[in-house]
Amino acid sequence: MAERKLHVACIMDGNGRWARRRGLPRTAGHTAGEEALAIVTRAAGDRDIGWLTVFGFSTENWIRPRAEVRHILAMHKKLFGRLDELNANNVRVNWIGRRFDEPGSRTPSYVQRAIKRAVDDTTQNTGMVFTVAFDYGSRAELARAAQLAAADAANGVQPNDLAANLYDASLPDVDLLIRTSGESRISNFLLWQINGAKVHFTERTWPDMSAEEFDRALAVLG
């Protein structure tokens, strides 16, 4: 049996710090971070990573200043719009997060359309699965999974029942979690899926991520 390809997850932290150190507005950091994500996505595909999952926008991020939120949303529309490059690299786009019709969902319609188009237009690709966690929180995901599992469980909820009701039950467990900007915490990201994962913390901010830094993170796996 062929060995399963790796699942790498990234908490993309430090856009604001990158900008502050350069005397730039925070929005400039988010723009630089989006470009760094394109670099990391290409690097992951070149290294035959099977799944790359990134924490794009959390359920808590809505409380940020309105102008910053608008800029981040525009960056995500641009990210999901990179279809020519994604298709050229045989990347399949995926999304996890609060469903658009769920209570509390705040994803604007123009971002919803960009997500749906990216998923639909890359569905036939057979290379790396690139998942963006948008309007995502792991506690919300697990609470929803427990609620759905309980509705169908006759003899109590078992771990497999929870796993089957995650936002995307097809995602394998994470092998490596990367966190940038010197923070050594998980921040409500993939709490179920990172069981057993190795973690790479780096002082680099996310906009400073490169293919070389990605390789240093992969070296944690031995």
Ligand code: FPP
Given for the second form:
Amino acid sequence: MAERKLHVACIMDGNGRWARRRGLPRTAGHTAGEEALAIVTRAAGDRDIGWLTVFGFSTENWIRPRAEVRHILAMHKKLFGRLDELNANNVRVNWIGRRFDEPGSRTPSYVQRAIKRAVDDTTQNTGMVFTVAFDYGSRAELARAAQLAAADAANGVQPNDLAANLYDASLPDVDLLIRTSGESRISNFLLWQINGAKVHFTERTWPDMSAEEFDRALAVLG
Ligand code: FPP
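Could you please show the structure of the form predicted in complex with farnesyl diphosphate (FPP), as a counterpart to the form predicted alone just displayed?
Time for the whole complex; same chain goes first.
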């Protein structure tokens, strides 16, 4: 059987610290983080990575100061709007996160529209699948999957039933998880999908990510 392409996931941490060290507002760190994400996305595509999944905004991030949340939301709209670039690179955009009609969903409609449009307008692309986890929490994903699986399980819920009910059941297991900014923790990210993943922790903050650092992370796979 042909080996499948790699799935790399990133916890993009340290935008705030990057900004603070430069005496800049936290929002400037997120703006710089978007450029780092563009570099990593290009590097991943060039290296024929099959799936790149990034933690853009968690279900816990809503409690951040309003101006910061507004800035991060606007950045997602901008990111999902970079369709010419994404299409030129044959990238298929994908999203995982709390469904917009779920109780507690707070995603404003302008972000919903940007997500739907990016997914729809890149659906024909055959290159790397670029998944943004937005309003995402792994425990919420697993609780929902368990509930859906239980609803149509005649003989109890098996692991496969749970896997089939994740936000995107077609995402393969993660091969490599990268977390920046010296935090050697996983947080609430892809807890099901990282089974068996290798992990690369780096002291660099996310805005300082580079193609070279991405290669150092890939080297962990041997
Ligand atoms: C963590 O930095 C990063 C985030 C909260 C995610 C947002 C990421 C971006 C805006 C980069 C561009 C990506 C997208 C998807 C638009 P932090 O604020 O937790 O940093 P700190 O721990 O140093 O405070």
